[in-house]
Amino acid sequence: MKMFNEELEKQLKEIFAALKGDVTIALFTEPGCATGEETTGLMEEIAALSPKIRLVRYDRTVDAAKAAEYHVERVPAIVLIDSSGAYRGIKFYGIPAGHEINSFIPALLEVSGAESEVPAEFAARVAAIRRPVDIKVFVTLSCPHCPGAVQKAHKLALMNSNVQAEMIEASTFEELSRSFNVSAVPQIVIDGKTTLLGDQPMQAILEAIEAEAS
């Protein structure tokens, strides 16, 4: 069953006209994984809407080396690759449907090279991050505030290769959500320790990263 009607497909094609370069969607699944079929169907629909979007499917077990290259730890997983073949630290764990389509589409645009600008002082602070940073943003598909938090985490990853940012659909990965005591979303977890609740400003996320390093 298709997720997009003709009107929405038309709107998305217009949005994807702004893609600057090619983007590869690397989709990792495995037999029996939750929402795997739905995620595959959604990615196929999106890839069909622009010649600049390419979908490559992997089995996490069969393609274990590729999964390790992109640090894929669970499925379904979506990794976005830029036109040079570089992994930019952006992942989606679970289907980016519902409100999360509003974080997935901007991620495609940003990885294509159509990047939004940030103040120079802020960019300098992000560039100063010298250690590996892991950001997990737990979301639900019905949450209207979650896409903003995901976009901000992904932007930090795009700006600094030391940062890895992941959207995690909480109900698909219930055990992981419980391990981080997720009771409300969006919940932003930095390096498995610092937790921020709500759609925090990017400044607050950066300050939490800097505090972890102090």
Second form
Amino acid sequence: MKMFNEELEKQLKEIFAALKGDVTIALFTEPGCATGEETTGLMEEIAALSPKIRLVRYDRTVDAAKAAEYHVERVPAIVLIDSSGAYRGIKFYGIPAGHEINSFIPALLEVSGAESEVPAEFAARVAAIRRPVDIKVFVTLSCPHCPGAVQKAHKLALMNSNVQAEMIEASTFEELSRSFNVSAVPQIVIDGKTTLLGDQPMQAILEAIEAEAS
Amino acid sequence: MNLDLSFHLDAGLGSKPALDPDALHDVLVVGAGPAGLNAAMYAARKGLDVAVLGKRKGGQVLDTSAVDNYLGLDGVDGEGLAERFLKHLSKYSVPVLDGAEVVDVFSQGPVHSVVLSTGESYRARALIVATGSTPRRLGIPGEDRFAGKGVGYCAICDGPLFAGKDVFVAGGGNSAVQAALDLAQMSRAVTVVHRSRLRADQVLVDRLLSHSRIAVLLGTRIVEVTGQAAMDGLVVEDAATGARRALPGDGLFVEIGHLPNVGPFAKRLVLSEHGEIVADARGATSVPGIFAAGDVTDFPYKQIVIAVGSGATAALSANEYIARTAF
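Starting from the form predicted alone, produce the coordinates for the form predicted together with its partner chain.
Next comes the full complex, this chain leading.
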């Protein structure tokens, strides 16, 4: 079933006019993956809206090498690849539908090179992160504050290749969510240890990363 | 599966100020909920140079599913209503800064300045404070410890995480009843616990009482949230007899009203005994040139339609004030 109606398609086409370079959506699924079909459908619809967006489908087991390259740990997974073929450290686990479309679209634009600016002092602090950092943002699709949290975590990853950030749709990955005791979203988990609740300012996420290192 | 399109391209750092920090604006509206947005529209229509500084575009309305009591917009959801407000305001090219938190306010003569958490400051002839309110907490043992581990404050956000589980809702007003009805769509059982009587609208109460998966415990106080790694239940007390008992359950949504977000305005403005900004019938506060609207004020009844109306009042008052004041 199509997710986009005509009006939404028109709106998205206008938004995608701002795509700077090409973006590849690398979509990982596997046979029997419960939400894989829906996610594939949504990605196909999105890719059809701009010649700059390319969709490449992978099977997690068959394409194990690719999955390892992008650190794909579960499916469905969406990895965004920039025009130079580089993995930028940002992923979506589970379908970015509902409210999460609002973190997915900015991610496409950012990876295409249409990057949002940040203050220089803040950028310098992000650039100073020298150790690998993993940010998980647990969301539900009915949560209006969640895309903001995902977008901020992704932005940090885009700014520093030591940082990886992923959206995790909590209902799809129930067991993982349970292991992190997720009962409220957005929940931001840094390196599996530090937990921030709510759509925190980017400064707060960065401060939590800095606090961990010290 | 649906898609709710409404996103912001900058990641909330406010890196591209749409506002000139050197300009002296006519009106700055602090808060981007129904009161603030309507104040901005009314000010713009009077030809004033106005901008909105908001923490979250749309405000608290975003956290509610169904808004059934806004005249003329039967069946609209909270987000849909916020989108309509923003779309209407966008006709007037009013800059709306999102993710903007005001941390300080000061005045030099008749000119008021606000300082954001990011450091920028902006000046205006009049301020309209429409900063709304934040959910009130129960303030009982276990509430903080299990926040995000069973205790929640946004039923539409966290509801899917309680599919097939047993949840409680604390409170007896419209928000509590609406949260219970939302949660009942996915949860196994929902129990509304309230210390006195339900004060929600009768239409909502009727739906609540006729729902097969919702139970209602009145005259009951929640005294503790219990659990180990996550919440596993509540201890409740019968308000009449004082008898306590444990109730097992996986989640608790707290919907017991709100606290006004007075922030830095607390030190400048006269507040009510409930900590709300005291404003007169025209929205004027204790400081000339600073007006207030919506849930942050001491106006009775925290309703969207009332907040919207008070926004209009504050903007019209600000307009008159600017016209008769020498700057």
